[in-house]
Every structure is written in structure tokens, then in C-alpha cells.
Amino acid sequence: MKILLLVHSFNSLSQRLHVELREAGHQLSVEFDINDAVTAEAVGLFQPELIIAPFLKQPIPPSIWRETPCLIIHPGPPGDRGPSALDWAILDNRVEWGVTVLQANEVMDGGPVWAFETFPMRTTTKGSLYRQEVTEAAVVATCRAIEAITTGHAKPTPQSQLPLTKTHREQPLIRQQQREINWQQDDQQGLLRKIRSADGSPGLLDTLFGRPYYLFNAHPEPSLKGRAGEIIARSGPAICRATCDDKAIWIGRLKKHGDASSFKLSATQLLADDLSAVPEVPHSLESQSGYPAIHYQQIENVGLLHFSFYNGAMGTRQCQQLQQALQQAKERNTQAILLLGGPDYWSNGMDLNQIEAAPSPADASWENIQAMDELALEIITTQHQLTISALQGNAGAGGVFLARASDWLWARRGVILNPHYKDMGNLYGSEYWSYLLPHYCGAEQAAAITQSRLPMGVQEGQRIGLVDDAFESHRDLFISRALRKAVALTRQPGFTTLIHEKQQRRTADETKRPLASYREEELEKMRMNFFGFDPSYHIARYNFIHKIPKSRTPVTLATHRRVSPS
């Protein structure tokens, strides 16, 4: 089918449908509902047979739904209407929930059901539960609408209909005051659900040193306790707060209220000139105190890495870490390791906000994409032990090359890739791109990827050698099996001949050419991005930071809007 995408951004729900049809068969274009006006223009121009809306802000025109069937994909169960459904979800705790798709008419999220899928609900922010239980179920239940509709068999059931019960219902956008803070009665798991339910957008407003912020990035702590409501402690980025029922949770973004230009940034940052005389907790890799960035485990002879950095972000610091306990796991009795990120993104490269941030972003650009090619640099060149990307989440730019610098990249179903820099400001990009992506993927094949735009589903990382294998969509079976993959790696025969050979490989590589003049190489273009005389980059950061809405939609995306040549 020609089906039109039509979204308010091309988020990861978007992403990840955007590549299931057309893994499907299906004829794909992308429209942003920047007004009605252009809306009608695209559907005129693409003319498409069914428009799915999977992420939208305002409602789709009379005179568009009444012409072309439009599917509406609400992150909710039947009977569910609202535009924070997600939000009630998590602030009422509940165990089940669901997503519905639709079909437009004139009730908002009212339409007849097409396909709607459930799934329990996790305990985690509502941004975890979007990229993960939604877009899986989401993806389920629009394959099944789009195969009654072309089909024929079925025909949509109107909510009426449908069994709903009490806990299905329209419910109004949410407030602050709905969900906001008592430190003196809200318990460690009613503060999380709280913080939880507006993380990502738009956070949870309260007050700290009499300024107010929001909060996000919330995190239980197991042992500190202090009195409710007092900063007790502070570890990397995260303060630590102290809740009426002698827990505490950790508090890792902040951003400050009633200024139009602020963004997110680590709350000690934010914070700095006030925690002094906070005592910090050192978090030790192996142990459960401190703020839980990076965690290391070993199984056998392989050590695993877990890395969660908020959205994916990786700043000078972060990879500054990230290579120390990288080289901390080296030292052990290792085999192998299996670097793992987080669940719900592996890395998406340099930490922008960061950079946004510093007295000279030009500078705190070339610092951070230095570390990223450190870290790079630091995978490439393990010696005696086999280095394995297991990305149990989506990864993008630098992030996946930075993946790619393993001798092995394995990836759980339903991951997105976003092997590109292209879309901030024509960045030129490192992590040794030029060195890795020729020798996986080809000479032919690097070019194309780093000059597309897309999103790339693991199906084609496979089929041009940017993935070695994918397996399992569930993250914790994806974990499990890619631990047994990799203990038995280990415990193969042939284990000393493969270190050898991989040893043998590096040496032969850099005689031909040095991985120092493809840093070089790269870093040139890249310098040229920071302190030359195009500001793309720095324009693309600052849109991107203070999320400044599209004024059109990129034809990479459009296809219907792109000038056939004459």
C-alpha cells in the first residue's frame, strides 16, 4: 500500500514503524502536521491509500478523514482518550495497559477499533514504557489493522461495542498540581511514580534551594535515608533525596523553571554553587551504591558492562568513564565482554545538551567527539579478549559506530539504527566510521550509510554487514541469550586461535594503514564542523536543544516531495 505517515516529530515509535512497512512491502512517506494546509498539500501530492498517525498534537482534518481511512494510534487501551494516557497509566498504577489504533472520525481518540494489543506494565518512566512496550505493541496491533484492511475481512468495531470497563475512560490532560510533590507523605515508590510519569515531557516541577525546577531521571536508593525532602548525598550527575518512609531516590536531570531557554542538564551541574557541603558517594562499579551509570557483572569468563546514560547522551566524562571500566574489565580474568548499554539506548553519541551548555561549544564539541574516539579506540584494540556490542536498545550516530568498533555487534529485534549525522548540520563524524564501516559493510555500502538519513532496522544492518547477528525482542531473553553466545564462544576449541587471528588481523590493518590517519582524517572534517565558517552544526544543536519545531518536513523523509529531474 502508499501509506503516509503523518507525525508531529518523527519520533521512535514513528522510526520504528517507518522501517517495519517498509520491511513489509509497503510505500512509505512521511508528512509533519505543521498545519492543515500542508497537510492536505502532502496527502494531494502522495496520495495515499491509508494515512497512519502514530504520534500527533492536533487532530486530523474533516476533510481528510472523511476522503482516505486515517489510523490513529493512541498509547492506551480501548475505551482510553486523552492526551496523557501514558501519564495516568503510570500515576495511577496500573498493571496492564494497552495501545489502541483507531480509525479517525470527528470524537478525538473515539473512532471505531481497528486492532488494539495489551501488555503489563513495567515499573520504569514513561518514556521506557513508550520506546518499549508501546512501539512492540503498537507495531503488533497496526500490522494486524493494515492486514484487515487490505484484506477485506474485517471491519473496525466501534467503541460502544467493546467491553470497557471503569479503568478505561477519557481522562483530561494532566496538571502539575495533579501529580505534584509532598515530601513529608509521599513514600520512595509514590515520589518515583510521580517523577516517572512526566519524565521526558514535560518533568515534575518542585523546589530546590527555593529555585524551581523540574525533575527527571529518577532513581530508587537502597540504603541512604536522612530526613524527608533533604539532599543527603550527591554521585555524578545525580543528587540524592531523602523520602518520608527512610529511603531515597536519585535525582540525575534537572531543568530550571520560567526560563524560555533552559534545557536538561545534570542536577549537579545545575546545582553546583549549592552541594558543597554534600557529601558525594563514590559509585564502584560492582557495588549498588552511588548513582547507576555503569555497573559491571562477570559471569564465567565473561564480564558484562552495562552503561545507562540518560537518553543515550555520552559526554566527555561519561566516555571518559566508560573507558576506565573497560579497561578495569580488561585486567580481569576475562575472555570476553559484552558491552550492553542500557535498555532503552545503547548510545546516541556525543551529549548535545552538554555541549549547548558549555562557555564555547565549539570546544566542548571537539573535547567530547575526542573521548568518543579514545573509548572507540580503547574497543579496537583489546588484544586478548573478544569485544561484543550487544544493543539491547536503539543507538544512533556516533553511537553506532562506536557499537561497530566491536569484533561483534548483536542486536535484539525491534532495535532502531541511526548510522548517520548527517540530519545535525551536515556533521562530517568519527569513531573510525572510515576505517570500520569500509571493513564490515564495504567501500559502496559505508558511503550509502553515512549519506543516508533514515532509520535503519536491524533486518538491513544484517543484510550489509553492519550487524553480525539479531535475535530475541524481548530485552531480557536478548541479555540471557547473548551471555550464552558468548560463554560459549569462549569455551569453543578453537577460543586461542580466534584471539590470534584477531591479533594477526589489527597488526596486518595497521601496517597497511595506521587507525592514527583515519583520526586524523575525520577529526579534520569534524574541526571544520565546530570552528569553521558554516554554522549548520551549531544552528542543527541549538534546534535540536531547545526543540524548535520543523517548518517542513526534510525530503529524505517526503518522498512526495521531492523534484523528479526534467
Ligand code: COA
The other form holds:
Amino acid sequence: MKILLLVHSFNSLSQRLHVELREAGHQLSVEFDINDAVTAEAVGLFQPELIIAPFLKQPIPPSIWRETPCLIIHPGPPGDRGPSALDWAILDNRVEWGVTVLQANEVMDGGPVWAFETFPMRTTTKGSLYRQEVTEAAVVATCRAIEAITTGHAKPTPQSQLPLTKTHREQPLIRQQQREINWQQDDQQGLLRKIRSADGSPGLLDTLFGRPYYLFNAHPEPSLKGRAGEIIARSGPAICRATCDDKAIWIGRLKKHGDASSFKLSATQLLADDLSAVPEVPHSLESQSGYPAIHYQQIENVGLLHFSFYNGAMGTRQCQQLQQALQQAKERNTQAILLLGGPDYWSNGMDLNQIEAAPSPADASWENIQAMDELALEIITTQHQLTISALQGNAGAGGVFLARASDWLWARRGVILNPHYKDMGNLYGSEYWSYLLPHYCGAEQAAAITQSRLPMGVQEGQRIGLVDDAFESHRDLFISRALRKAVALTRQPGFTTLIHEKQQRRTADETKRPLASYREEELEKMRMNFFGFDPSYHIARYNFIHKIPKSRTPVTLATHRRVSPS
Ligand code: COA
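Next up, the form predicted in complex with the named molecule. The previous block was the form predicted alone.
Once more the chain from above appears, this time first in line as the rest of the complex follows.
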């Protein structure tokens, strides 16, 4: 089918559908919902048989849905309507939620239902639910809807005829007052629920040191306690605030309220001047104390490094900490090291927010890319252990190449990779990608990947050699299977030969062309990106951080807008 994805932005769900529907053999194009005229123009140019709207902020004009079937993906079960579906689901402590694929008509979210899926709710943020459960359910339901449409046997069911409709209804746009925090009354779990219902966007409004901030990235603290509302500790990027039930929570990210140009930064960075008297809790790798960004476990002779950096962003400090953690893992009695990333993201490369906030973003970018490179080098030059990047969550830009620095790259089914930098103002990229990508995928593929700027699924990743193995859709099952596979690798009789071969390969590669030479060449180009005359990277980063809506759809996505060579 010719399918047009009509989206407010090409977000994680839209990327996943793009990947899945391409894999299923459909012809895809994408248009951003800039205005009705642009949408109509896209439909005229592409002539889709079907329009799918995974993430829209404005209704599709009737002139379009009357002519072409339009499927709306709503992140709620049948009957649920409104723009804050997941926020309400978390606040209302729902045990089960769903995704509905309905046909657009004159009633917003009220059209007949082609398919729906339900899933058990997980205690997590809105963003995480969206990127995992909602995305998985949306893919299944959308594929089922497309099948029903193509076979032509089924018709969509009016919402009133579906049993779930009775327990769900239209919910209004949520306001800050409806989840306002009261530190004297809300217990730890209630507070976490409120903050998580607004994380990633818009954040939960609160007051800290007499100033208003939006809160994000909240975690329970297992043992510290204090007077309700008091800031009792800090650790890494996070502050710890006591709750009224003799417990406490960590808050990792804040955004200033009332300043349109503000963006998320670490809590300790934004409150630096206020925290001098607040005690610091060191976070040790194996203990649960402090803010849990990096955690180490060892099972048999396999080291498991979990690193869950907010939004997968790896600033200079995070890269250095992870490098140290990896060094420590190597010094232990380990034969394999699993680099597990976090539940939502493995890595999205340099921390662009932190760079944007620095007095000199060019200098901060330079420092950050050096730290990323040092970490990549630490992985590539691991001599005595097998390194395995096990991606439970998505990876983008330098994060993908950092993952490829390991001997093996395994990914959970459904993970999306964006192995390219060019969308960030033609950034050249580093992390030894110019060594790694041709090595695993061949020079021709490497060029195609970096130019195409498209999201990639794990099946395609496997076909081209970027991904070595992909298994399990469920995150917990993925981790336990990755661990079993890693243990089996270390137990096999040929393990010593594997290590020996790996060392020989590295020595041969180094003789052919030293790693330092790849790095030097990459960084020469990056220096131009950061310090040169062309400001594209700085402009692209500014637009990305400040979420400036795109004024047109890039032709890499809007295939219908490509001018064919005459
Ligand atoms: N630094 C800081 N924040 C980042 C980030 C980075 N490198 N990558 C993603 N984020 C943030 C986004 O700003 C967004 O923040 P929000 O919670 O305030 O909305 C959140 O992570 C989710 O990102 P989003 O773009 O909505 O996710 P996605 O799944 O739709 O897209 C990517 C994933 C990787 C394609 C996209 O995030 C991206 O292009 N990131 C930048 C990658 C990059 O250029 N890194 C630097 C070069 S190494």
C-alpha cells in the first residue's frame, strides 16, 4: 500500500511504524502537519491509499479524510478520548491501558475502531510507557487494521459497540492544578505518580528555594528520610526531597518555569548556588544508595553495566563515569561485559542540553566528543573480555556507534536505531564510526547509512551487519536471554580462542591503520562543525533543544517531495 504518515513530529512511535511498515513491503512517505494546505498538497503529490496519524496535534481536514481513509492512533483504549490520555492513566493508577486505531471522522478520537490492543500498566514515566508499551501495542493494532482494510472483509466497529467503551470516556486536557504537589499530604508513591504523569512533557510544576521549576526524572529513595518537602541530599545530577510518609524521592532534571527559552538541565546544575549546605551521597556502582544512573552487577563471570542516563544523553561527566565503571568491571573476575544502557535508550550521544547551557557550546561540544571517544576507545581496546552492547532501548547518532564499539551488538526486537549524525546540522560525527561502520557493514553500506538519515529496525540492522543478533520483544526477557547467551559464550570450550582471535584482529587492524588516525580525521571535521564558519550544527542544536517546529518536512522523509532527476 501507499501509506502517508501524517505527524506533528517524526517521534519514536512514527519512526517505529515507518520501519515496520517498510519491512512489511508498504511504500511510505511522511509529512509534518504544518497546516491544512501543506497536508492537502502532500496528499495530492503522493496519492496515498491510506493515511496514518500516529502523533497529531491538529485535526485532519474533512476534505482529506472524506477522500482517503485516515487511521488515527490514540494512546488509550476504546472510549477514551482527549489529548492527555496517558497522563490521566498514570494519575488514575490504571492497571491496564491500551491503544486504539480508529478511523478519522468529524468527532475527535470518536471514529469507528479498526483495531485495539491492551497492556498492563508499568510503574514508570509517561514517556517510557509511550516509547515501550504504547509503541508495541500501536504497531500490532495498526498492522491488524491495515490487514483488515486490505482484505476488504471487515468494517470498523462503532465505539459504542465495544465493551471497553463503557469504562472509558472523554478526558479533558490536563492542567497543572490537577496534579499539583502537596509535600505535606502526598506520600512517596503519590508524588512519583504525579511527576511521572508529566515526564517527558510538560513536567510537573513545583517550587524549589522559592522559585518555580518543572520536575522530571523522579526515583524512589530506599532509606533516606527527613521533614516533608525538605531537600535532604544530592547525588550526581539529582536532589533528594523528603516525603510526608518518612520516605524520599530523587529528582534528576528540572526546567525553569516562566522562561520560554529554558530547557531541561540537571537539578544540581540549576540549583548549584542553593545546595552548598546539602550533603552529597556518593553513588557506588553496586549499592543502591544515591542517584542510580550507573549500576553494576556480576552474575557468574559476566559483568552487567546498566546505565540509564536521562533521555540517553551522555555528557562529559557521564562518559567519564561509565568509562571508569567499565575499567572497574575489566579489573574484576569477568570474561564478558554486557553494556545494557537504560530501559528507554541505550544512548543518544552527546548531551546537547548541557552543551546548549554551557558558556561556550563549541568548547563544551569538543569536550563532550572527546569523552565519548575515550569511552568508545575503552570499549574497542578491551583485551581480555568479550564486550557486548545489549540494546534494550533505542540508540541514536553517536550512541549507535558507541554500541558498535563492542565485539557484539545485540538488540531487543523493536529497538530503533538512528545511525547517522547529519540531521544535527550536518555533524560529521566521531566515536570511531569511520572505522567501525565500514568494518561491520562494508564501505558502500556505510556511505548509504550515513546519507539516508532514516531510522532503522533491527531486522535491517542484521541484514547489513550493524546488529549481530536480535531477540525478544519484552525488555526483561531480552535482558535475561542476553545474560544467558553471554554466560554460554564464556563457558564454551573455544572461549580462549575467541579472545585470542579478537586480539589478533585488533592488532591487524591497528597495523593497517591506527585508531588514532581515524579519530584525528573525524575530529578534524568535528572541529569545523564546532568552531568553523558554518553555524549549521549550532543552529540545529538550538532548534532541537528549544523544540522549534520544523517549517517543512525533510525530503529524506517526504519522498513525494523529491524532485526526480531530469
Ligand atoms: N541530548 C540531549 N537530549 C536529547 C538527546 C541528546 N543527545 N537526544 C534526545 N534527547 C531528548 C530530546 O530533546 C527529548 O527531550 P524531551 O524529553 O524534553 O522531549 C527526548 O530526549 C526524546 O527525544 P526525541 O527526539 O523526542 O526522541 P525520538 O525517539 O523521537 O528521536 C533521536 C530519537 C535520537 C532520533 C533524536 O532524539 C535525536 O536526533 N537526538 C539527537 C542525537 C544527536 O544528534 N546527538 C548528538 C550527536 S552524537
